[in-house]
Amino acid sequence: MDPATSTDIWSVAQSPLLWICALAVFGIICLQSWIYVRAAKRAGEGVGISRGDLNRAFRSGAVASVGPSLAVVLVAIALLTLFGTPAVLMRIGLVGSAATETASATIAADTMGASLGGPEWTQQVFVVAFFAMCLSGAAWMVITLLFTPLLKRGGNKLSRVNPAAMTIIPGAALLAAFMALTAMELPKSWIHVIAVLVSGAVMAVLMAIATKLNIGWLKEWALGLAIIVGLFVTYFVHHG
């Protein structure tokens, strides 16, 4: 059947070479969080760092990943009936932005004058906008490995220069990107309005409590705990 004209996308969403490609980045991922890991806790020894602060750290990162994972999941899922698992796994599920990856597809389907799911996805529009996908996310990736070097050296001049500025400069750009998040997210409704409110007050809360009470666990899970109690209260509020 011609691929112009063919609806038929699962034969090629799912063919087994996008499934080895799928489980050849699960694999590469997997080796490169091992090596990071290893190289963490090594670094942390040399500086002094302890296996419990270590373990702590590690475990405050998993939770806070959390929230943005179930973000992803849940775009993941609506998508599966569009890209197929493998695309989806590959491109969404661990590599890139998934409004980003979904941009791209948009864009790509556009300019073949379809849309992802309507009458005109076929098998050509298909693997044009998975191709825009992956394109989208190399550049990601090909621009981190060309900057980071470039960045580490001004990093390591700015320190030589003012030291006080880069204990400063990676909290405030952290903060800025969250910032940044969220008003992107307020105007978008009012229920946006009370899913921010909602889980800052509960993470100021939660942090309050736990400085004051000493409690190490609960500054570790404050986090996902606030993301999760703005999740509840946000559906409610909307199906109520």
Second form
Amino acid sequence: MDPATSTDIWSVAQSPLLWICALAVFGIICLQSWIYVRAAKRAGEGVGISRGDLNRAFRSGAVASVGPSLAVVLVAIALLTLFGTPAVLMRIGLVGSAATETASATIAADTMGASLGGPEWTQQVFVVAFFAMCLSGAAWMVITLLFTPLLKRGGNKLSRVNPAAMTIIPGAALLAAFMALTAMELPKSWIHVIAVLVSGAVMAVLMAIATKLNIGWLKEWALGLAIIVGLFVTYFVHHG
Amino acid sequence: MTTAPTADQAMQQFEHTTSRWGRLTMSAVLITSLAAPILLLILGDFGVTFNQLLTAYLAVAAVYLVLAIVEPITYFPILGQAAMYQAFMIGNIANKLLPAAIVAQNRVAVRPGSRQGDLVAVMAICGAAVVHVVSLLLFVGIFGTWLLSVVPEPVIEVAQLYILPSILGAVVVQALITVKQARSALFAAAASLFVVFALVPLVPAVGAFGVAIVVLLTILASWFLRNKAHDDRLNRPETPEAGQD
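Would you mind generating the form predicted in complex with the partner chain now that we have the form predicted on its own?
What follows is the entire complex, opening with the chain shown before.
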């Protein structure tokens, strides 16, 4: 079949080659995590943090990401028919999000006069869009590889000039980034405002209970619970 | 004498290992993710021209290249060197990895940006990375098409629309509790409202820089308007910290 007219995306998108690349990427992510865990455990003693605390940190991170991960899964499966499984795994599993990748693919398809999933969404358009998405996503990694050593040197210099910088800047940047990202959600619709308020309120209540009664596991699961309640409420507001 | 390594030495070794292997693993992923479409194009016969590829890429880059440059710089002060190579490989930074790091720092009661805080963040991101990989392989890779057929359309629609605000509302609260910098929180809130509701509507072109501008404004305000009484306390004890690179 002519790739310029065939809309049978899956025969291309499910090719063993793409599966191998997707699995390789996931394998490298696991390898990196394993190396990092070992390095952190080796440094822990000297820095004055116990192995128990480090293991607790690993578990907390894993538990806290269950909610967000399941939410990402729900969004990712909606893209399966458009891109096939390995491409979705590679694009959502790596730097990028469902929104970014959908937008990128739409823009790329548009340059060929096609629309996402439309009758002109042919094998040819898919391959071009996939290429553009991968190359665009690569930019984040290239910039990180280039800039991180430079930024690290700058940070070292700053902390030598005034050690107080390192006690203020990371926390300030963290608060700023999340408040900015949250504020950007607010003008989108009043349901977005409700989602922010509900999930924030659930988190505040759960953290108050967890601190008062000293329930460790609740601090870990609070994020997942807040997301579920947030989506639950917005479901009824949106469809109700 | 074989004493336990000092904090400086331990941290230096950690930085050395993670920056070397971080760069290597990230480069490997970079190459693999580019090899996939390129091999597909070479091995299959799609009749695609170089011009089509270039045009499509440039159209996407016009929208996203600025973000690709701004985001790593914006997140560096939060993540630190080691976690940068994790975060910008795995992605999902604001909706998964950083929330995981904040939850863990809160759980273990360490301050973000401290050495203990950095190690805890890296461990938490490793935990999140494992869940990330397993959840995607299992629920998208293996059961994805089946899930798509059983999950009702309205549920997916709601998840698509409101996933981000539902995560962010909770994360902001957790960040406030964990970071404990009331002044910075006020500056961050003021800067966010100013940028989102005044600056961006007036000058839409700054949209891609929104988060970066808020981060920069908050850092500057927190720094110059800090409680300077703390400086002396911090500067006095042994501070040849990070003295050599």
